[in-house]
Structure formats: structure tokens, C-alpha cells
Amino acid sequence: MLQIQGLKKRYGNFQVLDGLDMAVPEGSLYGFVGPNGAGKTTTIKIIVGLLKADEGIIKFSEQVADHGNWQEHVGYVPDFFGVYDNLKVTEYMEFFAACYDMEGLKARKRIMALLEQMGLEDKKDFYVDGLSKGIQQRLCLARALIHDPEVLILDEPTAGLDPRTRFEFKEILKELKDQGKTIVISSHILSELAELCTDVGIIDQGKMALTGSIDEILSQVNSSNPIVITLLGEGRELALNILKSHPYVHTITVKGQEIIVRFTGDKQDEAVLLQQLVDAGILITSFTREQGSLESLFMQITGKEEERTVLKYENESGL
């Protein structure tokens, strides 16, 4: 549905986007995340036509977008509402309908259908600047849908909303996705994205660091998390000697009867390691991967930590 190829953008001497590639599947709910300064906002502004890229191609359904035709493809919900004083909800919607040459009965039918879809039909005569933030955000989404775009781009759509309003807004997004809309969400609330999105892309230093379906991503998270080994009785020193000599063990942390190991092997390698420990006569009560999250993977990818190649041994006292 939405494809970005080789996107570049420079501000002075600073290369914000450095050959960004991004593919958003049709009908997906795509989480677009990255640290501050990674290029998220610049990418979004280019997609919606507010900025022009130095290089690169953007395609909607295989059609190359330019500044003459991007509006028909995209609906944009920015991270700020932009209050229009002395406009009622229907007047606000009529203004944006007119921007797409939609007037008269056609515009009124479309407006009322969208207000009903967002649960705002009872707010049609309210002044926009008097609405709560949650209602304004739903109205902003209705406005973005006025021309029935193929792709919705939302920048921090639930920021500043209370938990109930966030839940209601997420339910609306799920309904839109079920209706066939392709939705891209930029957000710092990674736990929400993991729950809501079908796909995710992590941008870092102007390039796509990782992208894929949320199931694939979370599977990678779990496989990259530490193994926690819980011992019974003696045998800790023997276990440590085995772990220190293992090629897939990168770090070792000891906490009482628990040994926490950064282990880069696969499932079969895990099984072999467990067998080694058991064959050595070490009593083990549990041997499990820590459960991961999108946040933990995000920190690993964007943490700028150097690859650890030397085995490391720590205990609770820091010795």
C-alpha cells in the first residue's frame, strides 16, 4: 500500500534521513517508532506532503506520489489539534470538506456519517474550541477521513488522553482497520502499539533498523532476552565455569540462586546448554527466557551500546 524507497533529507550539515526504506502492508495498522531525532516527524511530513525529500520515492498502491496528488491518498492527524475559534463542529467539517471540493448535500451526508462513526453526532452544534481534548482528537480523525483516503497517518494520537479516552480511540482505530484502512501510527507508548498494531517499524539515525509483523518482532524480542537459570543447592561455581566457556554466552549476572545469562543461541542451543548443566550434576529448578516487550527491543536497537564480545561476570555486590 505505502512504499518508501531511498528517502533522504538533510537540514544543513545534518542528515536526518539517510536512504530510508519502508513498506506498509495494505490494511495494516503499522506502528512507526524511534528515538527523538531519528527522523520520524520528518518522514511523516514528507509522506503527507508538508516537506519535500531531497531524494527518494513514495508510492501509494504502486502509484508514485508527488506534491500534486498526495492529498487524495492520505489523511493526516497531527500531534496538535489546531483550534479554530468560533467554529461549530459542523462548520469545521464543512471547511475541510470544501478543501476537497465537497459541498452541498454530498458534504452534509459525508459529515454526518463521519460524526456518527466517531460518536460525535450529539456534538455537531458545539464550538470546537470548547471541546475536551479527547473529543477534539476524534473530530480531528473525522476531518482526516473526509475525503475517504487510502492511508491514515497519525502522529502521537493518544498523547495527553486519559486511559478511558485512549481505549475508546484505539477501538475506533481497530474498526477503521477492519474496514480496510491502512493506518500508520507514530507513538512513544510502545506497550499500546504492541497491543494495537499488526506491523511495526523502528527507525534509528534516519534508517529503518527493524521492521516486520508484530508477531515476528515479539518473537525476536523473546529470543534475544536473557535466560534465567534457578539453581537448587550447591553447584553455582560449576555452573559459572560451564557458562563462562560457552561461545553463545555474552554476559552473566548472579543474583542469589539465580543466574541471568545473555545467550545468543537458538532453541536447540538452549536445550544443549541445559543438558550440559544437568549432565554436570547441577540441580536446576527452572531454565526460562525472560518475557520480552517491544520496549526492551527498542532499547536494544537504539541504545547505541557496543557489541559485547568479552564475557562479563557480575554479582549483587558488584564485585
Ligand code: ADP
Contents of the next structure:
Amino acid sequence: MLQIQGLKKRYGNFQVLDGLDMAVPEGSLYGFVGPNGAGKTTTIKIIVGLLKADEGIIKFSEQVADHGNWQEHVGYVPDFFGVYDNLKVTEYMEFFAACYDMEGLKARKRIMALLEQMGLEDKKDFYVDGLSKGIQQRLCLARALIHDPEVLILDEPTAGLDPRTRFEFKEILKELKDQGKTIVISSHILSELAELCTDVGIIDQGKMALTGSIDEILSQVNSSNPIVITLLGEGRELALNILKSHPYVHTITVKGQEIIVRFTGDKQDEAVLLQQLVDAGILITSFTREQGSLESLFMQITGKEEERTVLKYENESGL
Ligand code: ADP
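Alright, leaving the form predicted alone aside, put up the form predicted together with this ligand.
What follows is the whole complex; the chain from before opens it.
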């Protein structure tokens, strides 16, 4: 389990991380998601020991990572590959093995096992710089696993990969998870991670805005989704008047016979609203919460959604 408490980091006057908390359950595939500039790379660099935090605690399996040697716990796949002139795949791997004091037969065995696992055994004599981006990415993953860390951290690993390569890469990550690794993967695109991850943390402006298992979060998403009310007959204006004066109604969109309402009340409030509309003599054929997606929640949290707009009409011609 990787745990971060109260992480702070400032660049000059700019507070990049402002008390970030993060709990990555053991064996999870954790999506670390947030818009560009939210502080993901900064957090990751601190976790892997490339940057020093101003404040905060990092723990691996309840053990506090301080100035000691915590890099052994973590493998890091950065968001860039780097340039390795005239280095072949095996030489590249041997170089990183040597960084962890692995040499000779032990290193060669480990390297071959990892290249096989990543489907790179036929590339071992290729020059690293000539490999495609997808193959370089897998090689980077192999290198990050050289010392068999408990936690693997990948910064925007699928950026710039074509869909097929991305798919293959995700399959490798699932396999590693099944083998017991804890994996943290960052992205600014939530849909990239939604079907892959077991858990998610949404970072916004240097703080964790929402975190939990995908299932828990999806149940929250649904309660924050709009209610769609479908009317029969002439009651629209009356319904709109009731909705406009309701304290829990934030936005109203009219689409043909449907009224879509962003409503912050709970189930009880929903029932009372429905009763109120029915009591006013409005004929309603359906009244349902839209089933939501993680993406819609992400947009709400990171402020990309509309502010309180009272009334919006779409498809007027349909009325
Ligand atoms: P993300 O990975 O979520 O896109 P980053 O952690 O890379 O976010 O960056 C967060 C913010 O900190 C950005 O606004 C970025 O411009 C700024 N930043 C990152 N590194 C530095 C630095 N070395 N000096 C000053 N500002 C930086």
C-alpha cells in the first residue's frame, strides 16, 4: 500500500501541491487523473525520489519513506523515453540492472525474463533509439521492473500511442496487476483509465478532489447526475415555474418533451419534487436520474461544467 499525507510543493510563488493526500490500496490499479497542470508529474517525481517535497509523508507498506533507500519499493516509467545513442536493448537493460547492483548471470536471467514478459525477446539486439514508441514504452516498463518493486508508477504512459499499441500496453498492465503489483498510472484523460483501473484519485489544483474505488465513485456519480423528466401534454410552463423556484434545481435544459434538471437533493427531495409536479396537475410519463459516467464527474470536479444557468432550450422545433 502506498500512502501520501499532506504533500506540499511550491515552485517560487506557485503552490503546485497543496496538502495532497492519496491512498493506493495494495494490488490495485490506481488511476491518478487530473487536468494538465494539476500536479500529477510533480507528485510522481516526489514519490519516486526525483523531487523533494516541502512538506508531507510518503509511506510504502506502513513504512515511512524518508531520506533512506525507498526507491527499491518503486519502479518508475516517466512520460518521456530519453535518448540512448548506440545502445542496444540488452545493453540498456544491463545498464539499469547495474544501477541496482545486479550483474552477471543473475542480471542476464532477469533481463531475459522481463524481455520475454514484455514480448521483446526478438528485439534484444536492436538499437533502442530505432524502436517504435510502443516498443520503447514496453522496454521502459521492463526496465522499471528490473529490481522487482512492489509499486509501479507510470506517468501518462499511453500518450502518443496508437489505439492498438495502447490496448496491448493496457493488457500488460492488467497482467502485472494480476501478478500482484500495485500500479499507479496517471492521465489527463479519464476515459483512458476508467475500464482499466480498480481505483481512482482525481487531483485538481494540487489537492485530491475525489478518491475511491471505481464502484464507489460511480455510485456517487449517479447521485450527482441530472434528472430527466418526460411530460405528456401541456404542463411544461407550469413545470418550469415550479422547477425554477426550487432551491435544489441548478440548471434546467428543455429538450422536446423532456426537461433535464441538475438537482442536488437526495432521494427524499426527489420524491417530494415529483409529488409537487403531480399535485400541480402535470402529467409525467417518466422521472429518472440519468446513469452517469466517470467522465461527467471528472468534468464537474475539474470545473469544466457550466455554472448555474437557470434555463436553456434545445430542439425548440421539436415542441
Ligand atoms: P501535471 O503533471 O498534472 O500536468 P505538473 O506537476 O507537471 O502537472 O505541473 C503542475 C504545475 O507546476 C504546472 O503549472 C507547471 O507549469 C508547474 N511546474 C512544473 N514544474 C515546474 C518547475 N520546475 N518550475 C516551475 N513550475 C513548474
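If you superpose the two forms and keep the largest set of C-alpha atoms that fall within 1.5 Å, you have the rigid core. Positions refer to the first chain, counted from 1. As the structure is a computational prediction, the values presented were derived from the model and not from experiment.
Chemist: Core-aligned, is the CA shift for Leu238 between these two forms 2 angstroms or more?
Modeler: Yes: Leu238 shifts by at least 2 Å between these two forms.
Chemist: Does Gly265 shift between these two forms by 2 angstroms or more at the C-alpha, the core having been superposed?
Modeler: Yes, shifts by 2 Å or more.
Chemist: After a core superposition, would you say Leu50 shifts its C-alpha by at least 2 Å between these two forms?
Modeler: For Leu50, whose C-alpha is compared between these two forms after core superposition, the shift is less than 2 Å.
Chemist: By how many angstrom is the Cα of Ser286 displaced between these two forms when the rigid core is overlaid?
Modeler: On core superposition, this C-alpha lies 3.9 Å from its counterpart.
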